[in-house]
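Just the one chain here, the form predicted alone, laid out as structure tokens.
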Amino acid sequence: MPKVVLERVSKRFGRITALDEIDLTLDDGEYSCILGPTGSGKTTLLKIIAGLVEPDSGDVYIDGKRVTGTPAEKRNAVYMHQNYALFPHLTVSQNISFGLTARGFEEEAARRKASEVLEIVKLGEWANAYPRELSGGMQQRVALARCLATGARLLLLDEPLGALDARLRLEVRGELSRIAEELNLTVIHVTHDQSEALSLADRLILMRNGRIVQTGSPEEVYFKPNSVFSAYFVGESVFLEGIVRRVDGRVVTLELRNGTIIEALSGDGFNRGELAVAAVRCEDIKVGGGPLTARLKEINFLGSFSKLVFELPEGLKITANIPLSRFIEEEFRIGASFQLSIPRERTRLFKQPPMGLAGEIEAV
């Protein structure tokens, strides 16, 4: 299985700055999930470790080897769009064997691999049947057969799922950790859907602005965020602006505008008079007995949980995510008004960011 090192890779085009010095290093048989906005750089360097755009300066490492200038057909390394490109006027199986028989196998030989990678994504039944007659989750799975049946042991995924519908998605989800887990592939998946790269990923790579912004498993990225962008980004918070009061080690006393005063863990150091921003999760935030008075503007249900949008005094607006079970047993109504609580093990400060709140989270 390759192990993957990119050492101070970096691309432009034209005046766009698409890869700045990145450093990063996969593990064999990791499957990573590479997620950021629009124009953050993810399919760049999917497409520089696939050896389809080559890096301005910098290398690429795939097992040990120095793989920068090399092509890609010698990379070891199959990269799939999220453009499927099935052969309309072929079978299944004639799709996937086509790409073989192009590589020098014989016939038969391409026939038994097409079938052996069909039973891999249960589509074994299938493979006589045309890619018309095939749902989008069905020709996703041909599309994924066919660069299983190269042998290459690093997948590139580009937006694989993006075309998909939301149920089919976690369908092929499903498939694609399976598959990953069962053949021992290399897997680095580009998404910009938060849930899939959460659900999907043992290690998470959030990108911005070309630049690698943080990474870690899902976990660590989603509780323990380095950044406002990465709250913003990875899961929905609630960003609370305030005045810091006093220090007590990582409990940070924060003042907000209203007077409110709340507590926060913060792991930099903070001053007294310092501006602050406070992030905690949508589903921490607590209805009944805190020190925020607010009206319930806004509900929306979502099924298992309800999304309930509260507004401060001074316009403020927090949404908590209330699971099903309470919403069911308490009464919420539009205008009345509720004591909100935010748990201080659940709040992380950071400093104000340069281009303030609203500029950090409207530049993303």
Given for the second form:
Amino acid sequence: MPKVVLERVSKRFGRITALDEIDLTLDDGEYSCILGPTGSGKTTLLKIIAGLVEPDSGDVYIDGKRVTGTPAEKRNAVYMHQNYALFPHLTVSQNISFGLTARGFEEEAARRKASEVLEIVKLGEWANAYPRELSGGMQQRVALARCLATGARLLLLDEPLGALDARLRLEVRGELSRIAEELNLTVIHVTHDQSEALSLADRLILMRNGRIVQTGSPEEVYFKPNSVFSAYFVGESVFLEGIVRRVDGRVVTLELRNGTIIEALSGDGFNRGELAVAAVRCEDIKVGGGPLTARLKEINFLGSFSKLVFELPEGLKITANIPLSRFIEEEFRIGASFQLSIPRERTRLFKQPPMGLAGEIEAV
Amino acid sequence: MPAVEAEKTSRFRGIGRRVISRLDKLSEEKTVAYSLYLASIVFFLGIILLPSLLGILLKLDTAMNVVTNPELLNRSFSAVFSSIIMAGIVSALDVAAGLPLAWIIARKKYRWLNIVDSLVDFPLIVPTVILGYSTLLLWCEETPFSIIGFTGVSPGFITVLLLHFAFSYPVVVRILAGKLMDIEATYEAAARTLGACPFTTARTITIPMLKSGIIASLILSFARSLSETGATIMVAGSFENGPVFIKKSIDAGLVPPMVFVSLVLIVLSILILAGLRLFGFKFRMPFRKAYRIEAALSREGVTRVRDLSAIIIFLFLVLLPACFMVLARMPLMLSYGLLGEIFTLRGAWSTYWISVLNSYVIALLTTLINVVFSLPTAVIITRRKLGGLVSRLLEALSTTSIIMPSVALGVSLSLFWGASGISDFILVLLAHLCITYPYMVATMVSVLEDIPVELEEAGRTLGGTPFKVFRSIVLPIAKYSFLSGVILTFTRSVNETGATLAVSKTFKTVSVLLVEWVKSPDMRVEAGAGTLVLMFLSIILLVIFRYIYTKGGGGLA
Ligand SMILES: Nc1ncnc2c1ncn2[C@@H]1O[C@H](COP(=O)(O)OP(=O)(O)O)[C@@H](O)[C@H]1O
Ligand SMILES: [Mg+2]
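Follow the form predicted alone with the form predicted in complex with the partner chain, if you could.
Below is the entire complex, every chain and molecule, led by the chain shown above.
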């Protein structure tokens, strides 16, 4: 059963460190999502597991067997390329048969198996088409079918939904998790789309600059981000910089740049006078009632919820998300004054990042 | 199909399959891959590079004789200079005039253009020396254009230019057309819908994608112009470039000029070609805007004129010289009733048929061996298997044997192998390997450069061994370019004379025989007939080959 372990895996390309001492353990049958901005080393990590890139140092184990140095075709792990890499000169059926004939299937048997797999992805009648005749969504499904047909139990998907339109993405998302479940596959799915990761993952791995920032269930990462970057990259947050004015047990009082006072709960030891960053989910900010007075600057209607941008004195901006029901009931007028509150039990406090708040979230 | 036959083919298939699966297994082993790389490098160093250079390296000390003799030194430098200038002009003209024709062939709008496509290989079939003789007849001695008042030019710079253009042009068109066919027309369509006129599209999209092909073309035509000896002497008049000077000195019993001039030519051209590769790949077409003139150049009238002039250039400057010798001798041939005699296998004609057989055996072996050894070399070069430095070095050095004047190469080879007592057959084979190896490597490199690495990765991760990935993905995708590499190698081997003559006096290929006939006054008509037959044979062979290749080899999954 495929269980994947990486031990201190590093990879450099010239002066760029693509991966920096990665340690990772993924269980059998688990659906993991690697989430991270472009250039964070996700593809490199996946290719190292697939055997398409050799690490400079460190080891990879699949099923308890050390596979470092084993060529890709012998790993029983199949990598699906970002833009599918369908073979342009082969038909859909031949594309899918490729992995089978490579494994010693006779042509006839391979073709039969290919048509079975094509049924799984619902492309039965396209067996004799060439890739260029298919739409993006169909190409994606062919690429997936081609991987599934190999019978490999470990599926490495590099941004599999990246090239699809939003609607299709949702559809295929459901499909993916159904197939993974049915065939009992271990899947590592790379994405830079947080909602994809949150909805699919049993385990979420957040990467940045060649390092793993946080791993855990989607809920863990969402509710307990361990850094400003986590809070920024997963979910939507408002970040407020300030100076710690008081520490009273777990309650920390923070004075913002414009003099506004907010409170947060924190287990970490903060000291008075220290710089800190508070992070609050946009949907946790209460609009109507509360100590902060703010003016409504902007409304973004997004269907199921709306994004309201408020301005505190001295231009400090706070974004609050409110559900549709509320948006219909009440009148929100641009320019009007509102009272806001930031619930302290939902506010997470982080040490000031070394490069400042901007450095932490703009470098992305 | 009768049962016995069916059984036979299925047994045949079974064996084929077993061989393939053995190769698959083997290719999985890293040690096998690296042994293959090692073997190809050893082949390159031991069979191609060292023997080509050794004659020069052994006599290196004599080069001083040239340096200390101001007159020889002067002549040497002016010869080198002429060579480089000529090669530069020829390769530039080749690409400028070859690109439009390659385009016509690759994006065929009309069926009749298939004829042009087949005719392009035609001049490659003609032995170069025959082409030289033909050029001389056409432009100087028996020019048919006297009807329109053109009385011919005297042999010199112009005739050499015409000759070099004629023999290198087909190579360039082949490479570029192969490339263009491998580039999907979708990119062009995309650019067109984005509002770019055809000319702008070509400049900003297609030609940049074609870059590796253009560079390969420049390199091959440059090198070929530098090294050709036999035919050049025939049309040179008082013009003297490197090879002509070397040949004259050798005939006068002087070896030092060969050493010195070859050395300078090799060093200079390696530098020039390395520079071309380096800057050529870095060079980007300015992208900024679509110029107004481009729209004008894209108008139908203009493109028609362009296409027409490309075809006219090909017909008059390339195709006509290639067959003029045969045409000019045709009336005599007919009146002697020679054509009937050819198949009688009597007298001179039995020698002829043996030499044809010799040529084809040598060409076949040369092509096979070169495919086997130049592929791993091309993989090392393009995929940086042994690091960037090895790739660069290998690529730069791989052209050495075609930069060298072919006489010098021949002399060098016979010095290297001469003492070993190997048969003339092997000697000729070795010489042909040296001469065609760079063609094969250059085309393979440009093939591999254009295959997206991701397709190979996909093949590997799906469980394909390196050999399976190569045979069912890389090869079919690049089949046109691969085919042109094979054709180039094969035809070049058939029409080679200079080096063949230099390494063996007894083993006669058909080109060598035809050259002898051309030079002896009472065999000139036979020479015409022989050339004609050779052309026919080669055309038939090419057509069969192409048919098998496009029908069979391509689609194997
Ligand atoms: N073959 C390569 N050569 C040079 N640099 C590379 C190569 N592959 C990746 N990189 C670099 O390594 C870093 C990580 O790349 P990648 O793994 O593709 O990130 P991601 O998939 O997260 O976008 C990037 O800075 C990228 O430029
Ligand atoms: Mg990536």
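Numbering follows the first chain given and starts at 1. Since this is a predicted model, take the numbers as computed values, not measurements.
- Of the two rigid parts that account for the rearrangement between the two forms, one contains D284 and the other contains G136.
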